[in-house]
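The chain below stands alone and is given as structure tokens, in the form predicted on its own.
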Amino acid sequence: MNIQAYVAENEVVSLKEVQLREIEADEIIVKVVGTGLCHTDLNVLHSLTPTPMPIVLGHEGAGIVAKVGSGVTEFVEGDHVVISFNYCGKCNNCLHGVPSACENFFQENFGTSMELSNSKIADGERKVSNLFGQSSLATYCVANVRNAVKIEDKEIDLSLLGPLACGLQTGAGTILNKLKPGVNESVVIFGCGSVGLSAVMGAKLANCQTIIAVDVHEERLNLAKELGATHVVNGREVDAVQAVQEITSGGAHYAIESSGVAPVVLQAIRSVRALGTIAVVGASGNLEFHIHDELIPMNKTLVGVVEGQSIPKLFIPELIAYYKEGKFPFDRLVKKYEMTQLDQAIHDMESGKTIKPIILFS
């Protein structure tokens, strides 16, 4: 079938119409209602994360089921979805319930070789490699049964729900999945993005006594505060750690780095108290410090979480319970724009205008 899709190739992304070829037993074809649009699609489109190219963008997709494959059996026509992360679902992490940890994770979200991807999308003769098992920037994409998350209330605004399947379920899922903070203790959040705002609210949701969000942005923190932050630091106009360090008597119990930039990781070690641990979320570059000053004396812990390490299938309904009964309004993020609008959604993201822009297919 011929669709519409945002094609990347040579750092420049465009709507272009491919073709979708036969789908495998397992799979499905979702008519797409909206999508987020995240940094790892522009860290794609910039060959920051290698895939092969061309390349469909899109990770963040929700929609309707318009078609299963033959041994489908969990999803019929009709169906709302949210489709997130991809997974083999044979490994040892994904077989013990630890999915965003599959040990096949790059090849089956970003991919290894146009001749080993599993892409149903072409542009005529030639195949263009799909994102996350979805590449949902277009109006169809297909998914494996694997990644779709069947959304049982049809009442709810489909076109909303998007980026669970990737950025909120990070920043939330780090908290209650991940670190499982008590409600006694204190949380710092770098970054008030999706990822980090969705962390505050995670938060609040885990009772946390402190809930400390810094950024650079003033109209951010205001959010982070209306969103259940305690206590708002702005890092351009004071010492970030010393301010953390003065709030909770010492450091925080964990932190969170979501803003990507290397330094802020080291803050981020240096904002815990002893005991501490700090999960780093963000797509952060190279960075040299010492292990044993940050680290060792004070038993800190440092950890790398994906996707907040999240079952999507479990997850995203338990987002969805927590928004309806207004605990996690995450609407309260994101900007809709049309089909054909990507650049602008693009401008203003990278501006700091919108947090989350969610691209409308229908």
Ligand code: CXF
Second form
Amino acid sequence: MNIQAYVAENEVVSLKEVQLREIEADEIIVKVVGTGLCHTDLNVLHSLTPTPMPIVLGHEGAGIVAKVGSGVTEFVEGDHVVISFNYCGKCNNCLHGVPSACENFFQENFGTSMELSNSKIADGERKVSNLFGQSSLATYCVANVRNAVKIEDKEIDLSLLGPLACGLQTGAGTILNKLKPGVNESVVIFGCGSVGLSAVMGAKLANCQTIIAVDVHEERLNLAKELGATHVVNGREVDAVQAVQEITSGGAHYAIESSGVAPVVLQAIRSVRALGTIAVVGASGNLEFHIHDELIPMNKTLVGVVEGQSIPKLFIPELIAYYKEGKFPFDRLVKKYEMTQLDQAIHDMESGKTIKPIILFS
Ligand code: CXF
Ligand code: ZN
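Now show the form predicted in complex with cyclohexylformamide, given that the preceding structure was the form predicted on its own.
Complete assembly follows, chain above in first position.
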């Protein structure tokens, strides 16, 4: 079938007509309603995360099942779905219930070569790669029985839900699935983008006594406060480490680094107390620090977390339940754009004007 899709190649992304080939037994075709934009899409666009090219972007998809493969029993045509990260379902970590640590995560989500790719997207004779087993910046996409999550409540605005598939579960999941802070404990969150603010909401859901949000933009700090931060720190105006040490009388129990700025990882390490844990979810690049002095005497744990260590089929419905109770108001973070407005959405995300853009498809 012919579809419209945002195809990336040579650092340019454009809306093009491409084709979807016949699906496998365990795959489904989804009519996309709305897809969130994530920094990983831009990393792929600029080949900072290598993938086969060309590739159709988009990995926070939400839509309606239009067709199911011959072996699919979990979904029927008309079901509402959110499409999350892909995983093999067969490796040790998948079998142990940690699909976000799938041993084949990179191949399943980014692809290592066009030859090995199971992509069903074609541009005439040319094969086009897929992202996160979906490529949902398109009018239709192919997902599978593992990464598609059924949304039982059809009354909820489906076009809003895509970001739950990556950015929002990364932030909330790092708190609720990985760190699991106690009610008397303190959390500091560096970076108030969609991941950081979801972590703030997650920490509020966990009833943490002290939730400190650190950013350099006053309006983001104000939003963090509205979403549950008990304290906010402007890292441009004050020494963030010192501020956290004072607020927590000696350091937070947990820190999350979501700003993506490498040196902030060191601030996060220095902000936790003895036995504290620092979760790094977004940073990249190089950072030099004294391993012994920064970590060992204080018994600190530095850990990388992918996708909030979520099991999407369990965690996304959980987040939707919190949303319906008014306890996870993630709609405060999003702004919707028309199908043709990807450039504007990218511009607004990069400038910080929009926290989480959603591209609507019809
Ligand atoms: C990414 C973060 C870096 C590791 C792979 C998954 N999350 C999605 O945007
Ligand atoms: Zn993402």
